[in-house]
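The chain below stands alone, shown as structure tokens; this is the form predicted on its own.
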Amino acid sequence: MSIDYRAEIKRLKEKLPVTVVGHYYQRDEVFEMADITGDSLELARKCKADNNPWVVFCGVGFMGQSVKVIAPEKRVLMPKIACCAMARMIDGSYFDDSVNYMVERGIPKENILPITYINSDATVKAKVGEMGGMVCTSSNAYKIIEKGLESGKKILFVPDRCLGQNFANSMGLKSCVIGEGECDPKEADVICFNGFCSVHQLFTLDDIAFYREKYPDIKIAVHPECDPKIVEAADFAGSTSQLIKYVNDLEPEEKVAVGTEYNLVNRMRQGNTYVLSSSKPECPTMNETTLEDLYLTLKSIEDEKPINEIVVDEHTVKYANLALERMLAIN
């Protein structure tokens, strides 16, 4: 016999003391059984000042961490620990590479100040956080750069180069990425780590010359994880929520192509909004989470045999949350 699985979430819902966490970019028969949905940074943040003592946690790795730093007490589980690309693309040996990157040539570490993007795993932030340095999100990357530049420091910027050369572009800074072309920290404000977003490297100048022919009028709103290219064609840049208040601001007939991931995009005002892609540029490792992945997660804490929880050692959660209050003092 089938399980109606979306029957069987709501039952085990409305029993257990549990909080279900939705990512945008979560596939619709998911993110329509959140309790909570939103970006990143937001959803830890909601959770913190959620009453339930359990989170599940739809989306990527790094995203259950982030609850655990901000809120230590809760019981995460995610029913797929499945890993962002861009996040994995650093850990705290490649860190502590780009740190020594720049010692070499002569930049003292003290006259580092490290910024990393939400997206990185808790140990990175961790480093960070031992370094004095912060946390961004793509909403406030260029209020944290700006508040780091008071420090007189450089700034090494983690994991993301197209966040990084954006925002440094925004404010007139000159940019570097480590390990493209000659990269001298010594000529550089922001010296970025070589790490991008596999979905947002999808959007073309092309893709923006086609929409641009075929209706003359169009607005063009990408996310700034997209490559500076793009993102200087674009009429607006922004994050996730930055970006959906763009669209729902426009007026109805007028048309807009957004570039950023396509469940997010597909959920927006209808009629007048495109994906800005010839591909479908759908995040794979978010759209892991099934349903039924959900179903089983809860099934097991009504179980009392929890599975794929989140657990983050002591000293991460201490300087990875360090990093994370920075930011927010600021904010």
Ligand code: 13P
Given for the second form:
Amino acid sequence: MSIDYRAEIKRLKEKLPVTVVGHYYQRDEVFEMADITGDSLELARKCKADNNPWVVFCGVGFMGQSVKVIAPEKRVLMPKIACCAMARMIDGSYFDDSVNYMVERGIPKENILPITYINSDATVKAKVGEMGGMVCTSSNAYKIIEKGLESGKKILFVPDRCLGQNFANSMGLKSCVIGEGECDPKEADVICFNGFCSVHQLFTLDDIAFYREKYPDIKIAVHPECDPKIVEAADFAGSTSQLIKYVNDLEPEEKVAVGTEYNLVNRMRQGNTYVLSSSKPECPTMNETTLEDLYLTLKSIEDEKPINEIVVDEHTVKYANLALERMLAIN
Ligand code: 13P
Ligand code: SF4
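Output the form predicted together with 1,3-dihydroxyacetonephosphate (13P) next; the form predicted on its own has already been displayed.
Then the entire complex follows, led off by the chain already shown.
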């Protein structure tokens, strides 16, 4: 006999002291089961404020880890511990190499303030926390970089070169990317690590030209993980929640092409909303989580044999927490 996953998930959610969390990029059928949804910043905040001892997080690894770091007393399970490809582009030793790159070019370590995008492993966040730095998300990067600059130090921004450059541009700051041309830390305010999101690299100037030619009044809205030239050519750039608000605030007859992950754009608004790419911008890891995975994870709590639990060691929790809490305090 086949299992009715939806009905079973609802039963388990009613029975257990558990909160199901879902990022906007999750498959529709999984997303619909979530008690808490939002962009990365909202998910971190809402999970911290939530009272249930169990969290089942449908998203990618760094998101579940961040909940464990800011609320270590919670038991955090992930139906799939799927890793964000960008977060995988940096680890502790690559972070150290980036610091050394700046030191070798005349910036003493004490004059470097690291900021890590939340899309990074907890070990990288811990290194950032130990150096007095902060985490940021796509919805608060402006504020966090602004705050970081008050220290008078050079900003080392990891791992997303696009986010780092986009916010530096919007603040009128000079930026460079380690490994791309001449990146002299003495000449730049924000020194970026060379990481990126392959999904958001799909959007091109040709895509924007195509839509603008077809519908001259169309709005173009993109995520700041897109390349700086795409953000510059767009009408709006923002986090997933900010993109949803932007689209919802448009008049029903206004057309918009959105440059972010497919599941979210597809769910946004029927009719006048277009995916800003000729290929399907699907995040492979976000799409790994199925309704069956969610059911099996909840069932494992009921059976008292929890699976896929997020474990972060004490040292990492301590320092990654510092970096995350510094961010939350600024918001
Ligand atoms: P948001 O914080 O905007 O939800 O972005 C998360 C992410 O991974 C985008 O690719
Ligand atoms: Fe990571 Fe890109 Fe997927 Fe976001 S869309 S989770 S940045 S790989």
